[in-house]
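Next up is one chain by itself, shown in structure tokens, the form predicted on its own.
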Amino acid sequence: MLLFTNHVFQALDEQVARLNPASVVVLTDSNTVECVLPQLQSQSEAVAAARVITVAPGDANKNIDTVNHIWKELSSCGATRNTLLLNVGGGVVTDMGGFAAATFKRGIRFINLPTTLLAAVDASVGGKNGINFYGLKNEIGTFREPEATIISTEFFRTLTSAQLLEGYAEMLKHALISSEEMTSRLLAYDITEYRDDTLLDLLRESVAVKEKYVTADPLDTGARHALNFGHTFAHAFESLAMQRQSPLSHGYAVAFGMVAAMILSHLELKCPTDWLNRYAAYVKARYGTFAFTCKDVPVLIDFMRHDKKNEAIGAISFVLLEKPGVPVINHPVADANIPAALDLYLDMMA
């Protein structure tokens, strides 16, 4: 169930009452504990009475050690299969909390309350939950839908411009695989100066794009692959950044990854250069660039070969665009065009 509302406290208590759990446990991170949890505890009866599990923030902590901590805390507070887990936070919390809930006692119910734009538009929608493993993004995970996801702009005032841009990258992705009109509109919108009502409408439109693909392909075996546009490059960039011990946020990685994917789309499918140049200029002006060298190209390609979306051993699966609104999934790519796309990325984004 997806709920779009800025009456978030009332909506949350109504959903908890509907589910009537034996107990409620809140999972959050140390940032959200300071910025969001006090407001929730003062205005939501369900949160005020709940046990709180706090984890360290950041993608570097989205791992089995942190999940082990969550499981231990659930056990220590006597959680049963009728316990409800409230995942309150960004994409790391909703991804990891969903995975912990899906596996604890073979599955307990959970609600996602995303507090970042990135989590609202991407991580808390679609039933994918997971953790990083062995230096690879989301290598271990489950498919399990939350009982409800409550999407609101209520907590976005605590976000920096960089954090808003992280989430906006996924909204741009939804636009790029949806239509030229939506792409033009979002490239002209200033997310750092958003209005609550306008942004909630844009979120509803953006999430509807994802929901269309999720409904058609809930287990991600075909059409839903379109939602991975830019992510093969993005996950490789994130993995390289983790290897350097200088993590790159997922949203920024997606923004950069879609530049590389549009370059590859031009090389393979003649995606119009005006759209490529327009999008690349937008990213460079607002997100900067991800720095790597020609020596890193083989490493990046090796990371791509380990991407979980690949189906044939040694082959790399890409989602490309003929133009905005016309995605092409599982497109076979000429071997020489992958390093060529990365080299062109370095030239365009320098």
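By rigid core we mean the largest C-alpha set that fits within 1.5 Å across both forms. Numbering follows the first chain given and starts at 1. Just so it is clear, the structure is predicted and the values come from calculations on it, not from any experiment. First, how it differs from the form predicted together with a further copy of the same chain.
Structural comment: of the residues Gln243, Val283, Ala162, Gly130, the hinge joining the rigid parts that turn between these two forms is found at Ala162.
Rigid-body analysis of C-alpha superpositions between these two forms gives a rotation of the smaller part of 13 degrees.
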Contents of the next structure:
2 protein chains.
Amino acid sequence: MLLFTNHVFQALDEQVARLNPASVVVLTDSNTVECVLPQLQSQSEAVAAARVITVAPGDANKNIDTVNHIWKELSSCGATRNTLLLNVGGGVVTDMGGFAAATFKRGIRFINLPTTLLAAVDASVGGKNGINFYGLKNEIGTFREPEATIISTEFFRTLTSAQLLEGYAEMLKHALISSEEMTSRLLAYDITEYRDDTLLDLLRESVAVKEKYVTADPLDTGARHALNFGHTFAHAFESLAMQRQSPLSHGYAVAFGMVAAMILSHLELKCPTDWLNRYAAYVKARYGTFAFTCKDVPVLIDFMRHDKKNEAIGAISFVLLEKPGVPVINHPVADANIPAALDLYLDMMA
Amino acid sequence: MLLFTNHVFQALDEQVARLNPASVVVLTDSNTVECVLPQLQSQSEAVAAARVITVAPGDANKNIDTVNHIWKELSSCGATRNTLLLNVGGGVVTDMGGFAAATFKRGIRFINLPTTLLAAVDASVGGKNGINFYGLKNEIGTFREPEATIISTEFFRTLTSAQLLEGYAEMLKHALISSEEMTSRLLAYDITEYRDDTLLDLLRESVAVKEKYVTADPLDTGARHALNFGHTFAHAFESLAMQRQSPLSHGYAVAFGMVAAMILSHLELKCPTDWLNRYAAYVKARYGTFAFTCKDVPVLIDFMRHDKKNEAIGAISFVLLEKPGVPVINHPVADANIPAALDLYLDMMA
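Mind sharing the form predicted together with a further copy of the same chain? What's above is the form predicted on its own.
Now the full complex is given, and it begins with the chain already shown.
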């Protein structure tokens, strides 16, 4: 159940009352504890009475050691099969908390309260959970739906502009694979100056796009691949940035990756230059660019060949657009067009 | 899919052909590697071509460290979402392999080949998997069905009489909760002198009892509790034995626990003494007894109060029998009848 509300405390207590758990446990990270938890504890009866498990923040801690810690805390506070876990935080907390809940006593119920725009639009929807394992992202995990995901812009007030833009990249992706009209609207919106009510409406619409694909393909074997639009380039940009020891956030990488994917869509499927130019200009103005040179192009292509979402070794699979709203999955790409797209990216975004 | 066959190699290769995986990986333990794997490798094409992951045997190794090792081996041999895991071994291997498969890349397919009678009749059926965690049995796990479970008595030739009797205790349990006729037949059978074809028929019938309960109650919230018949006493016997540092196998504990549960059923529900006497005599002749004194009775009751399957703290929940074939779950038991049942056990089984 997905709830969009700016009365988050009331919504949460209603959900807890509906589920009638034996006990409630909150999972959060040490950042969220400071920013969000005091308010939750003072305004939600369910949270005020709950035991709190706090983990260290960041993707580097999304691993089996932290899950071990969560399991141990659940055990030691006497959690039963009828305990409810509230995951309060960004995507790291909702991914890891979902996995811990799905596996503790063969599965306890959980509610996600995403506190970042990125988690609200992406990680808290779709039933995927997971942890990183020996350098592989989300290598271990399950599919399991939360009892409810409560999405509220009330949590976003303490986010920086960069954090808002990270989440907005996924909203732009949903628009691009969904319709020209929605794409136009989002390219005219300034996320860093959001108002609660308009953002909540945009979020509802954006999450509905993801839900549509997830419902059509719950186990991610076909149509859902459209949600990977821009991600093959994005992962390569992230890997190159990591190699240079100056990490690039996933949201920014997706914003840049979709520029490259639109260029490739133009080369392969004649995606209109008008849309390409409008989108690239928006990204350049808001996000800047990812800096690389033509010497990096073969390195980036090599990263793409090893992307875990490639099913065939050697070939690179892309999601492309005929135009906004018309995604094409598994399109075979002419080899020469991949370096060509990256070269054109350099021309447009330098 | 459950297959009962004494042409196990052919059945396995047929299943692998049907599932058409990208690769096959075998999970087994160091005991099974010696006894069973050479034959499997020489007679099954699927196994001959497979990478083998070997773990240390025994319940003490059914933990997250071993699962970490399995995940790492799967990663390092290039397993994909389309890899098939073959769990070849006893309940420890099928429980742990099921959990590793259910969580690797959010779930890969697996087949169980139970090599002990206990695993064939119990652990490989029902979709439960799991590992122990900080002294709590099966505290971490999921529900996930194997693609197939292949049950064959061909694997049982190297089992000791004690190992056969361990599995037979669960078959006796299935009979007791199922019918007088089946109970009579099993009390007249000598498992230590089994013949392949008759045992395969008995197994088919016995597993069907478990399947009936699992199908009626897949998430173990009601009717399936009947499968816990004898287990409240059995867990207490196991805990007392553990405290004395002379562990009692689960199968034997269940055989003894069902004697106590039948006595309690007689006290509470007038379960006929004829059935009680026949069953107790069979257990005494085949399994011997679990030795304790009246001074241990309060200790045993205390263990029962802390059994994890008790939902209400303090109260002890029992599955009882009106007679073989008529189980009663969640029957409220008069407090004085629990020590009375244990005292009567001492009289009958000493």
